[in-house]
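First, one chain by itself in structure tokens, the form predicted alone.
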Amino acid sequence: MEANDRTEMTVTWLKKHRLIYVGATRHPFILSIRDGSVDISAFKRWLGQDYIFVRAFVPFAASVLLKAWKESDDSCDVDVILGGIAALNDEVEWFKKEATKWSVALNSVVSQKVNLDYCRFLESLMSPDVDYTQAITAFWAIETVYQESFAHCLEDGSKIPDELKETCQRWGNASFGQYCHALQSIADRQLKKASDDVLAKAEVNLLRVLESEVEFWNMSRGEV
């Protein structure tokens, strides 16, 4: 694919994938916290196994800051990244708090599988076999899927019931929002001037992402 037919290239496989992308971002178990029926076992097993993640997260986020600080050509991608990171120690402070709020014990959650292949799809983006292109690329979809999700329980005519809207807004506001898009920027710039073969691989990446955070939502609903 030629440069030129690479603007954007984000946004063409969201529309490209959006049977899966609209499954991850609008999953009954996000509906169900929307229309104010969530089922408060499901949010606490959410609640467990997130925390769990995010852990994982952390590494990840940390390596492809220095993917950035290798690779990149422009500087600010490592003030963007960075930034991000450094909200990741209020985001694991947070869940230790909501989860004494909901008395569920982190230190005796057990990973679930779904959870347990996800981190290890974490793991091995972190390998130096992986390039900038395709570990932002990651990235971003990672974080896109829970803005855009929480961010829809915030619009109007959402019922969500009082005590979980900080986790709604904690995700769905417009500063991680512009976070997001910050991301998705360094993303298409490095798609445009990547071979064939990393956006392939960057393509199926993204793809394992999104197909990750549906199986994801379908554990905390206990589906799986």
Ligand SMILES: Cc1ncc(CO)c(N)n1
Contents of the next structure:
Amino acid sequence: MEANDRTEMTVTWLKKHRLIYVGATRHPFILSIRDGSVDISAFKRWLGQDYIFVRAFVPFAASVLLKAWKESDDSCDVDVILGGIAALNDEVEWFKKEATKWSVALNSVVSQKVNLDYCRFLESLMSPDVDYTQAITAFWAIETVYQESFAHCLEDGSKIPDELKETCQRWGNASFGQYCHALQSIADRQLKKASDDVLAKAEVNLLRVLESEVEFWNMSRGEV
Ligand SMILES: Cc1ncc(CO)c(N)n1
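Would you mind giving the form predicted in complex with this ligand, to go alongside the form predicted alone above?
Every component of the complex follows; first up is the chain already shown.
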């Protein structure tokens, strides 16, 4: 590959940063869900913290939608992102239902530092100074880590406890996978025509997302 080959930049980056990507998508927390050994208190901690994260992810998604509408040459982008926002609406309701099932009091969950930092990073990406290419690349990466992680839980040979199957289905299902692919195509198309400066920033943001995802799983396991 030539150094300036911009075809499927996301694929190139995931290869280049493979170790951290595998760290985010095959984390011990995910592996423990897959093999059924998951510590339920860790799962509940994840549930409460992720609810806080998802609430911050909604305005981020809205900011990506706004940027798509303003900056994209392809009006289909808005439809893809709108579909993602619709899914987030379901997701917020699902968290409330799931929290009741596990007796997690969502309104008394205190955001942990890792989560606060990640949400603050999302907020920085909402700035109008961050262009559509950077925003959509981060958006794709965030959704894809969950898709890859939970899809792995559902693969052959898994021993997920019944009461956690719905969680894995939520992000591991095929249509969420297609949605992530649609986001990836958009990101690749944008990255192909981006300036070198934007390209460099998008790569840094991708790394920040992957690191934050690893930390988020660590936090869920009570390790930070
Ligand atoms: C921490 C985290 N990353 C990604 C997603 C996917 O939406 C999520 N719900 N939470």
